[in-house]
Amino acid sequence: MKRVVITGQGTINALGTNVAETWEAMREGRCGIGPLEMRDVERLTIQIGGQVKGYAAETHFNRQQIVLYDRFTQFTLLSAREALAQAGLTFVGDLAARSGVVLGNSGGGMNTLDENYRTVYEDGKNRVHPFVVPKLMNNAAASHVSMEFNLKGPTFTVATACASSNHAMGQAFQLIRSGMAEVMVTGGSESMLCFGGVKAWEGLRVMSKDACRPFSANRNGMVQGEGAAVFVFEEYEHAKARGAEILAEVIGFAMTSDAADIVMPSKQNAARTMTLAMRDARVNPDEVGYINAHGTGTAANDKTECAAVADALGHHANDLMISSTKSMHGHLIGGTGAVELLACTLALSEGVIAPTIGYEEPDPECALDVVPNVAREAEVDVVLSNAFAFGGLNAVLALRRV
């Protein structure tokens, strides 16, 4: 099977408008969660989020593009531009035919839905813009990335709630490893921070009103975020031949289903997914130095995930580091695994472990090294990135330092 490496990465999220700013925020343990700025925010019970503040679409796109691009698509395109600029790739001829896009997304054009529901129901208008459907569909971002960069290979969107990005990146990895593609642009995005999006999530009663505190005994729920992260996955020999800078190697992937409950996670299947990812990567548990946790800050997820890590990694669970960067950028739902993979490449390429901020009280049920509040310098060779979604859909990636 082919080897797969990462040769480019890009992002925009609550911590920064690019990778450098995001990595700096992770190093500093800076929080991007704050008061929401949106229409009718006073009608919301939850009024905080990891919002991309000060963003102006007009700075990056013309009027014709904005008509076609929902906010989640805009975030994706900006991230893809940064990633592909770093990779230094141009797609023509056979390379264009053997390169594609696989992205994760859960809510689609939620801002477009919200705006047009208001147009019809609140403003009483009988018509909406003819491009509403292509603007809100989940595959819009993948399609626009393929068009902007002439990517003519496998192109699609994966929607598996909070595991969407990890599933997407896993599919991109497998497409290259199997020889079906040479280069894949992959990652994920989400922008549900509009009135309707937040109001819907309020109904689940899993949201915190004040902060995201994963693994802390006084945690009281998740906090939503928005943004995107995009990576260039490339076949190793192709990258080596052109002298590309290699950020990390993707070495394993696994996915499972709990087949049990729509919202409650399963310790057994979370552990099984990590075990299968390590088996696919051909690494032993004692080779894993860091795990980027799903770590939502809910009581059920955090204790279940810590128990699963203990089961999957045995005694070594007490020796590795595990952190949740959702404490800083919020939970990006379908895009969260992509932004969290940036913490993994930071660990591998820079030797910096992003912290779990907001940690205040030890929890006996989360008694692992959760890198509380302050980033740590540590050399690690292998990392795992966990995603355990509503619907019982699990996806774990394994990466190695190059």
Contents of the next structure:
Amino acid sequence: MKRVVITGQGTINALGTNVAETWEAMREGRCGIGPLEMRDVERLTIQIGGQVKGYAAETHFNRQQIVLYDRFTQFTLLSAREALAQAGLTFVGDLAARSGVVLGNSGGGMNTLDENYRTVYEDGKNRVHPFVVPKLMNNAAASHVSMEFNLKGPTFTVATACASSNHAMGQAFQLIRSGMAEVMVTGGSESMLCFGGVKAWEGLRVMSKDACRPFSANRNGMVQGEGAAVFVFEEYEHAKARGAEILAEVIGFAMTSDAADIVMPSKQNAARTMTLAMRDARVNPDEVGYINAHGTGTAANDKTECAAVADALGHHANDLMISSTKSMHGHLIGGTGAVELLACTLALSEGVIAPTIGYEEPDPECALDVVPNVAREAEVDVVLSNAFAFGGLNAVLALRRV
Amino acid sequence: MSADVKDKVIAIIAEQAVLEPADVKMDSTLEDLGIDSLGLVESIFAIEEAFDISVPFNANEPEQSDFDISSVAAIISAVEGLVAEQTAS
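Please could you give me the other form, the form predicted together with the partner chain, since above is the form predicted on its own?
Below: every chain and molecule of the assembly, starting with the one above.
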């Protein structure tokens, strides 16, 4: 089996417009969640989110591109540009044919949907812009990345709600490991912070009106975010031969289904997925130094996840660090695992563990070292990144320091 | 306790629990009736729609909510309170 390494990364999210800004915010434990700015916000019960503020599409894209790119596609392309610039790869000939794109996304072009539903339902118009369909389809971002960088290998989008990005990166990992691809551009994005997107989430009554406080006894729900993160996964020998800077190695992946409930998580299957990921990576629980938690800040997730970590990691659960960076950038739904993988590369390449901010009161049901409020310097060799989605779909990645 | 509110709330709960309204007792808990967290959220939505009220309920902290869901009687009483507030305002 081939080895898989990360040679580039890029992002735009509520914490920053690139990886350096995002890492700085994670080191400082800065919160990117604030008042939502959007049309009809006064009609929303939930008025906060991890929104990308001060963003002007015209700065990055021309008119012809903007009419084709929904916000989630724009975020993806900006992240891909940063990641591929860092990797220093150009794709021609055989390399182009053996390189592809797998991205996670849940809602597709939600802003495009929202705007055009308004046009036909609220404004009563009988005509919409001709590019609505190619703009809103949730493979649009993967396709535009493939076009912009001439990636002609396996290219598709994975939609598994909050686990989309982890499933996508797991697929990218397996494609390279099995020898089917040389380089995969992977990660995910989401841009659901529009009136209809937030309104839909309000209905479930799991959103917080004030803050995302994972693992804190006074947590009261999740907060949505938006943005993207994209990584360059590359076959190890290929990266080594060209002298590329290696940020981390991807060493394992596992995915399972609870086959039980459409919204409630399962401790047993969350634990099973972590165990399978460690087995796939051929690491023992005591080698894991950090877990980037799914950590949504809901009552249901956080206590289930902590119990699952205790089951899967045994006594070592008390010695490792686990944090939820959703407290800072919000829950990016289909893009969340990608932005959270940045906390993993930060831990592995910089020795900095991003904190769980907003932590106010210990919860006996979440009695792990959740790195409360302040980042920590620590050398870790192996990390896990958890995603446990609605629909009972679980995906866990394992990474190692290089 | 107005018969109108009581009957409507019981009808909503009965539908959710797939029971006859007569089988929904005032001291029943939602758990007794087999209503899970999704069923609860759907019932609250139906109550909001039926009475044109807004129910303050966050599934993450049901015990912190002003909306008491500990029994059918408690729910009816909470809905009556909200309907009264709505009429007063």
